[in-house]
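In structure tokens, the next block holds one chain alone, the form predicted alone.
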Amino acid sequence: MLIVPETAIADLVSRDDAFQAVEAVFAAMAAGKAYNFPVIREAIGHADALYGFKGGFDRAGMALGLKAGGYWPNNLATQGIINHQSTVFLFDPDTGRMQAMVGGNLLTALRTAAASSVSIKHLARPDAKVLGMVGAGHQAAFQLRAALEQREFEKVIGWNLHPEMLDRIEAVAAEAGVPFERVELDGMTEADVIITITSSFDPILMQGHVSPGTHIACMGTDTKGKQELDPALVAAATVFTDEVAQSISIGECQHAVGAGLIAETAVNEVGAVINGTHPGRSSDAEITIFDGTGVGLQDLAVAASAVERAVQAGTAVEVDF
């Protein structure tokens, strides 16, 4: 068995590596060559933590396994480590033997940012110039760096419930040489692309906050009850997702579907756009939404890339198991 520790990931997997892995696995899912297993996500009754498992099998990439981990909300304050903690386990699809154990914290951040970035590539207007960020937590910096690589953005605007946290994304914008402006939510009407990345259980971005032609990557809703968007906004848009089953059960579409505003059949796989079996955006005035719920296959794809690169670099640790 190979071990690729968390400390090695930054030197092994780039944003482009993550993008390529996630784009490929979304395409495989839409083509019926990869599927996710049901998600387990539970409050453990200790440390206010949520813990769970996401897994699947990618026949195209021959990746089988799972990610175990979750969210410990007190970690940063009490331990000085990030609140999200996870590890990816890969198995040999032919024999079931353990292949690799891979640190999953940075990989999770990279694959989540890659997912929204893939959606921007395939669904945002080609002439998009203003990028809006709703949320400024740990993941927001990863989202912004990845998004800025997909269009020639001329400006970044940002809103956060706690405005002082916007310093994080302002620094990323400055690093990229792009002007940054703090706005109220109604200022998001200036944006051509909006990324929402919060832990909200109430709608933040309302229909009146979004202009025609905007693409929204909704990346924070991954648990039953979480919500970032006004259901009326979802109903007014053309909706794409990583996996339909997750979108309507634990993703943003759980609310619009539950309220009867859209049907399950109205939710499309972004992989179909990648494959060319769905046309994607149909006009410059159309609002598109990517409901990024985070699927296990994303984790397996980027972890497999990490293992491959670790073997090439000679940095993977081999142990008998």
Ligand code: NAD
Second form
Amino acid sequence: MLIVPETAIADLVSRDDAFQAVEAVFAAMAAGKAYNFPVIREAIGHADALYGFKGGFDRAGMALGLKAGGYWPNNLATQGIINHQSTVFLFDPDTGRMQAMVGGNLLTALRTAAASSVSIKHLARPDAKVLGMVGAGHQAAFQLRAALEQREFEKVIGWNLHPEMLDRIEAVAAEAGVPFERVELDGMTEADVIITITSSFDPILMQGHVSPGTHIACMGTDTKGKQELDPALVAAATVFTDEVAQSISIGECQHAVGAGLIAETAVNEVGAVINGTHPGRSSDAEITIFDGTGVGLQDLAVAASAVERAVQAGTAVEVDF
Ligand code: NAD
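Hand over the structure of the form predicted together with the ligand; the form predicted alone is what we had up.
Zooming out: every chain and molecule, the one shown earlier first.
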């Protein structure tokens, strides 16, 4: 069995590796070659933690396994480590033997950023110039870095409930040489692409905050009860997701579908656009939404990429197990 520790991931997996892995697995899911197992997520009644498992099998990429982990809200304050903690376990699909154990923290950020980035590649208008960020936490910086690679963005605008956190994404925009401006939510009408990546439980981005032709990557809503978008905005858009079952149960579409504003059948897999079986954006005025809920197969795909890179670099730790 191979071990790829958390500390090795940054040197092994590039943004491009993560993008390729996630795009391929979304395509495999839409082609029926990969599927996710039901998600388990439990409040364990200790340290205020939410812990669970996301797993699946990708027959195209031959990745079988799970990500175990969750959210410990007091970690940063009490231990000086990040609140999201996870590890990916990969198994040999032919024998069931453990293949690898891979640090999952940075991989989670990379695969989540890759997901919205894949959606921007396939759904945003080619002439998109202004990128809007709603949220400025840990994930937001990864999201912004990856998104900036997808179009010739000339400006980043940002809003966050806690405005002092916007320094983080302002720094990423500066790194990329793109001007940054803080805006109120109604200033988001200037954006051609908007990424929402917050922990909100109420709608933030309302229909009036979004112009025709905008692509929205809604990335924060990954749990029952969370919400970032006005359901009327969701109903007015063409909606895509990583996995329909998650979108309508733990993703943003739980609200619009729950309220009867859209049917489950109106939610499309982004993988179908990648595969060319769905045409994707149909006009420059259409609002598209990617409801990125985060699937276990994304974790397996980037972990498999980390293992491959570690083997190539000769840095994977081999354990007789
Ligand atoms: P974080 O704690 O570092 O940042 C949280 C962000 O949400 C900050 O911008 C904060 O100001 C904002 N926020 C907090 N409460 C809010 C509220 N009530 N209204 C509006 N904004 C609020 O978290 P993070 O690691 O950046 O993660 C952000 C979100 O993304 C979380 O909800 C997390 O569960 C989710 N997430 C999704 C995926 C996925 O695959 N879709 C993957 C990882 C994380």
